[in-house]
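As a starting point, one isolated chain is supplied in structure tokens, in the form predicted on its own.
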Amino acid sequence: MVSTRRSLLAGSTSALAALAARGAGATTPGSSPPLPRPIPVAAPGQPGLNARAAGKGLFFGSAVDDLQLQGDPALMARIVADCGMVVGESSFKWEALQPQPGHFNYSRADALMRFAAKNRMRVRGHTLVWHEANPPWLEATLTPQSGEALLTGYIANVCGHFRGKIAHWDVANEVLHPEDKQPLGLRATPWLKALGPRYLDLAFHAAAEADPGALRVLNEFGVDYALPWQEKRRVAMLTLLQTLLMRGVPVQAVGLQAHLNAAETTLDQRGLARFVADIAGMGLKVIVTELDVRDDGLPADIPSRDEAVAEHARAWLDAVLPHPAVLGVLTWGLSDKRSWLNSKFPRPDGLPQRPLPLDAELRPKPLWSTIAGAFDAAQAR
């Protein structure tokens, strides 16, 4: 899940002039040439995004918020039409599942599980270990003496409750922050303070024991651009993965959040493709877990904004999706009716952002067509 405390992908003001006339999925020198404009948006009766993905052995899905699940039947109908997998925005986080010590509440997560089962959809569990979205009592009681039992006990309970029903667990989320100067580039979290880097070993082993059939994922953001801080993160991720695998930690996949910025001109297609290949070379899979494209640095004009968002996503997908290790794509929401970007990165003109495949009226946008075209063009897995 996206962080509520980080400053993600700060917009590049130098990009605005180039994007004022029309959006462009910018690339670094020597990267792939500009891609065609998005195909026309979907006509009634066209296959949904997951149907297109499934034809190539891939999947498409979306994050779902509790309020959407309970009170927006029109959106949920579109999710059924377009998605083969769902992930709860917050219903699987620690603060939701164990609000009090010793007390587990699965009502919100179980509601999503029922919706998915009714509509023959798979579910991602997001997330077992994170430095955010924790109940206040947890950090107050987390010590070197209590940490292992708290962590492994929680994972055993949660993964045991859903055993055999979850496609993927984001076992650990957003663990990197090289600026903290910690071992292996790890973020200075309460878990690291209490247990050291072995908290990752404990978490992955506990998940493997409690729910062995679910894919175990290390989920991360900020590896998309030719920016020094993101280049450091790619190196840190590869080093961390090598270290974990050498220690026998049962990590199986990497989640690329792909929170993109259409006004950023340094999209690193070559670096991304090489990064995915390096991950795959370790025997790991790759999942695009939280795709959206912020537009707060673009002009107000909706057609040019939508085109820029779509072309930027097209360039990113063109670098990542062709690799056979990639299993599928999820967006962080399906419709512009609601996006975390509006509060985290509000547009200077006060207009809502348009970062997702459907607009606020649930009509497919150029981004929908870009994702559809990427699946259509993909090699079968």
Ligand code: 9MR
The other form holds:
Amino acid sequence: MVSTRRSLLAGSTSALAALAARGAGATTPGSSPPLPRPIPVAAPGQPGLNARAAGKGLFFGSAVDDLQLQGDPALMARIVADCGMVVGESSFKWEALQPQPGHFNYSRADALMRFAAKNRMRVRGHTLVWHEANPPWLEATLTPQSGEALLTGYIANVCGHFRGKIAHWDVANEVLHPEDKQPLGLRATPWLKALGPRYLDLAFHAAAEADPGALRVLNEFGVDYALPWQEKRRVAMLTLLQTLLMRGVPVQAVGLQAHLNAAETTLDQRGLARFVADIAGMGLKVIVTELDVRDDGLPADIPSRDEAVAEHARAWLDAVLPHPAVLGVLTWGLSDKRSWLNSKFPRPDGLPQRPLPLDAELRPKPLWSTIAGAFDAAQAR
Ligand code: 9MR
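Coords for the form predicted in complex with the named molecule, given the form predicted on its own:
Full assembly next; the chain just shown is listed first.
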């Protein structure tokens, strides 16, 4: 399952690139001033990431932030060039769609829908049930008595509004937190407290009823490494899926968020590949939903930082992408211009993180080439 040969080849290519980069910066007595370091740029006319993915029956996409959608045409042009799918970074969350009880506001989400339709891109809906990004009124009103109607009424309205136009719904997001010591390793969210684990049954059934054509996804983070707390989450995920499927809950896919950490040394490709195979063995699809690679544990030097980020993602993708149940990859933003990681995990030296495929000037980085190479090397499905 793990493509060692490809990793080695890919590794030697990047080692060559690193040598070339160093060479370009070197000076000899009497020579002209150092040239800028070469950046691996997609040649003009070279296919974008989604075109490469589509050649193998996969897709590539990115999260889109509202402000960038409205005010950054250069970035949006790059999104169009590289993406076949977009997902609202915040515009489809509960606080955006129903800020007041009884009042739905689809303006931000509809703006993304129009952008996607105009540019022939598909859209993921993110997310119906989560413990974050909820309007204050919701948690104030949520009780064991009101919970079911609140949840199913919301999902019927939202999935009904977008019916037939959404490729996937993240029906439930980040539901695991074994440290909370709840049944099935579930997170002690307001939903769990009000309704027990059956809040998941209600959510998936309501989504299936309101928009049967949208793929129903359980989206989760923290299942990437052989760290004890992540191993626990993998086991909890497999048990939860088995339980849901046995109860006839219509979950169809697992989203692996893939918020990776370039300084993490416990990536276990075999274990990760087995985890994907176990999910697929239950008849479920897998989507890489929020890939980015934090670099706050790495030294500042940009070329080596970019190489390390790309190598880390390459190792992760080498383990996951070969499985035919994997449908595609989305990154959590396309350009380093803006990333949630800068506020959540600021670098100690104050420099911005470089977690995404394009740099802040929208030039492709080694991570772009890694993702392109992973699609080029993938088996057609
Ligand atoms: O990147 C998102 C950030 O801008 C929002 O403030 C935050 C809360 O809505 O959500 C971030 O996106 C998260 C995603 O919805 C779920 N997985 C983790 C992402 C990063 O926190």
